[in-house]
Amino acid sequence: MRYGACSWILGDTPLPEVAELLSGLGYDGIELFGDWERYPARRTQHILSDHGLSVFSLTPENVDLAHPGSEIRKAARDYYLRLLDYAAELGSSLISCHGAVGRVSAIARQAQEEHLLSEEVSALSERAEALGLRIALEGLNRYESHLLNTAGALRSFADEVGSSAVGILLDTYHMNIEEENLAGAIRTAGRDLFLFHVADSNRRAVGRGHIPFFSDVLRELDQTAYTGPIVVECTAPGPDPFTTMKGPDWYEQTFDEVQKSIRELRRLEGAS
């Protein structure tokens, strides 16, 4: 199995330091935040290559593809189109996509916004197909987004879009809130599971919550023949997990969470 971590959880830490940290801990790759100005493609490739890391995927900015306002939706579409081009420049084959984080109810009607999202993702899938890239739709919990909260919803949405370039991203933290059965959610995604995120039930490191990673998660990933990477997206303890670098010991705490996750994942893999 290949393991990576999301760059955003390390806040404003310069990429060379992030790459050195992840490589030193035994990670294989990174999910890079989708900011092409902060991470110019050629320089980023050199930094990551020097540390033996691959770009597994790209995390999008918090834009709103389902907003009923056409200008807001167009800005989101334009961002994602540029993100796909950026992914191609980086040599990454995958970007993630989700509803606007923090918008937990429809401005118009729920069904209308789901339809708008479907139209936008369908348009993006055409660019992705042309570039030989893939889009992984991420299920967020209901306290972060009102769209696509479960594997079942993601499955239906991906089937409706009907593009081989569009698949599913599951995240154990969100799954723990939304799914009746973790293994069942993985089975629902099936062959279209493009990417898998991990954090424990409290969004801390793997092993610091109550998610049954060995029995319900890793075994099921093996049973469904998942071949993608496992990407750590845990956060340091404390309030407001979306605000990084909150105090003088924040980096040390985050380092500990990232280190704990890879050690626990490697241990569980060895036990399987």
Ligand code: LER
Contents of the next structure:
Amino acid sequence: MRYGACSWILGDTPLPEVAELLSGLGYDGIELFGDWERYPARRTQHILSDHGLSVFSLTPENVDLAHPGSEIRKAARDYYLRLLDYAAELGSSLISCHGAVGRVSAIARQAQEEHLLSEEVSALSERAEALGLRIALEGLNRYESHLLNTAGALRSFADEVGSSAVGILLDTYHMNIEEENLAGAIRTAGRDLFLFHVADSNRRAVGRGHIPFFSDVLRELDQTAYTGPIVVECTAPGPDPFTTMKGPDWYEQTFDEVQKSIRELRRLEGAS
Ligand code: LER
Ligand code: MN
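Switching forms now, from the form predicted alone to the form predicted together with ligand LER, please provide the structure.
And the full complex, kicking off with our chain again.
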């Protein structure tokens, strides 16, 4: 198995330090926050390749592809189109995509916003197909987004879009809140599972919450013949789930969570 971690969980830490940390802990890659000004493609490639790290995927900025306001939607579309180009420049084959984090109800009607989202993702899929890239739609829990909360919803949505460039991203932290059955959700995504995020039930390191990673997650990924990486997206304990920069010790705490996660994942992998 290949392991990565999301860059955003390390807050404002400069990329060379993030790369040093991840490679030092034995990670194989990174999910890079999709900010091409902060991470210019050529320099970023050098830093990451010097540390033997691949760009497994790109995390989007918090834009709103389903907003009923056409200007907000267009800004989101333009951002994602540019993100695809940036992915191609970086040599990454995958971007993540999800509902606007923090918008937990429809402004228009739910069905209308789902329809708007599918139109936008269809348009993005054409660019992705032309560039030979893929888009992984992530299921978020209901406290972060009103769109695509479960593997079943992602499955129906991806089927409706009907592009081979569009697949599914499951995240154990969100799954723990939304799914009836963790292994069943992985089976539902099946061959369209493009990417897998892990954090424990409290968004801390793997092994520091109560998700049955060995029996219900890793075994099922194996049985589903998942070939993508596992990307760690845990945060330090405390309020505000969207940042890890929570206090004077946030960096040491996040380091500890990221270290614990890969140790636990490798231990569980070895036990199988
Ligand atoms: C993004 O991967 C995610 O899981 C969201 O919860 C970020 O806020
Ligand atoms: Mn995630």
